[in-house]
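Taking the form predicted on its own, here's one chain by itself in structure tokens.
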Amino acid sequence: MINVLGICGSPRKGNSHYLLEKSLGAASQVAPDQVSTELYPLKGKKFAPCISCFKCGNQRGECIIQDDFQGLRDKWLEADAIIYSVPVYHMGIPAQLKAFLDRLGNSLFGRYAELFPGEAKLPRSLKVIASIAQGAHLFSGQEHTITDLINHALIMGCVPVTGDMWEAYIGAGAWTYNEVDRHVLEKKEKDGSLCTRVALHGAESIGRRTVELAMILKAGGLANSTRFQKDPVYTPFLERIRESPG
């Protein structure tokens, strides 16, 4: 079974949702035996910020901090995959996805430190992570949010994934009119709006191959677990796909 977690980014429940919904939709129908979707939304979640007090890194990478996080974190840790649909603010991520970002990655340092005694390191996760922003205005840093996300992935030992061209090249883009309703997208595509039915595409191709991507790096690891076993950086990758049925 292949496990895609969808997580909103967004504080209210609206456009990126609705991306979302395409792509967890696209994604479930590439085999709908052995794909299983969750969508996560932030809104209504709490997630305070990381201080820097690094006591995780003596608490197995537990937080010491008790909000939203442990639960949204565990779902990470469980997922194959991750699709992050997110409104553009600030010309980047939302303030409180941005907080989970930065408790994910300090307080996983601690959860692994076994495995790498002595050493700062993260362990390859292996997990496929594509990205989906959405702006108010056509050209209002849709792809630098992207980026951010890219490198998450990356910094996280992940490998980021994009949809097809010509709709989405590094991730899928959208944009609402300059309107701040929080069912544009839903509007304009009932109308047959170009630049939505683009976006719309987006989101469903980057569904897709973020499946069928996750599958070839199951079928691979667990084909060649014997080798990959002896080096501790890929142990939660191969943890988690022993584990995952099918």
Ligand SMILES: Cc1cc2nc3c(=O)[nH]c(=O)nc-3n(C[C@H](O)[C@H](O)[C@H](O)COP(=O)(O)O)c2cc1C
Second form
Amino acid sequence: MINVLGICGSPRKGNSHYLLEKSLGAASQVAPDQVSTELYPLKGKKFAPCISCFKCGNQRGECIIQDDFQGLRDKWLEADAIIYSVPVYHMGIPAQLKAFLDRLGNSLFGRYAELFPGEAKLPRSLKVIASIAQGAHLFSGQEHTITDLINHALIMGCVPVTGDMWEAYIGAGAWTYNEVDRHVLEKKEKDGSLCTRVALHGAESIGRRTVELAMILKAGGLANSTRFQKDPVYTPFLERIRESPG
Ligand SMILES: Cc1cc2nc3c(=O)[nH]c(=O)nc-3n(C[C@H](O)[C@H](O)[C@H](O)COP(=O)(O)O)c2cc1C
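Okay, that's the form predicted on its own, but what's the structure of the form predicted together with this ligand?
Following is the full complex, with the preceding chain placed first.
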């Protein structure tokens, strides 16, 4: 089974949610009996910012702030692939998602400290990570926002992926024609808008490629597990793919 976690970075059920549903739908169609998808909305959740206490470094990676972080962290760790769908805020990712990513990145050093004694190191998680970003305007931060998420993927030892040419160079992007309504993209799709069609194609091809690459990584990891299991950087990856080898 390939577990795909879709994280909607908007505080409302709107345009990001809509694109993510389309992307996850395409992801499950790659192999309906081998793919499970979950859409996790940030709407209604609380993610306090990191307070830089560094207690997670010596508490086996436990963050001292208890909120929705722990639940999403566990889902993130279990997933084989993650698709982020976010609104552009101030030309970047929304603060709620940034707070989650900051705490995730730092707390994993503590969580995996036993694998790397004496070193601050993260494992090669080898999750596939893809990104969709949409904003109210054109050229208003979609690529910056996706680049933030690609950087997150890289520092977490994951594998960023995009959709197909030409709709999705580094991820899927959309704009809402200067409107701030939650359902703009849904309406524009019904109106046959070219930009929205392009965004939907991008979101769907991202879904498919995410699953295909996760399958390839899983098969490669299982086929070569004897070689890789000697290096602790692969331990979390191998444990994850062995738990659901199908
Ligand atoms: C705090 C805030 C900052 C925003 N900054 C940008 C921006 O920099 N660029 C942009 O194109 N849209 C910006 N927007 C507009 C949203 O990205 C846009 O309305 C988007 O469609 C919302 O997505 P949602 O329906 O998934 O919530 C901003 C909106 C808010 C609330």
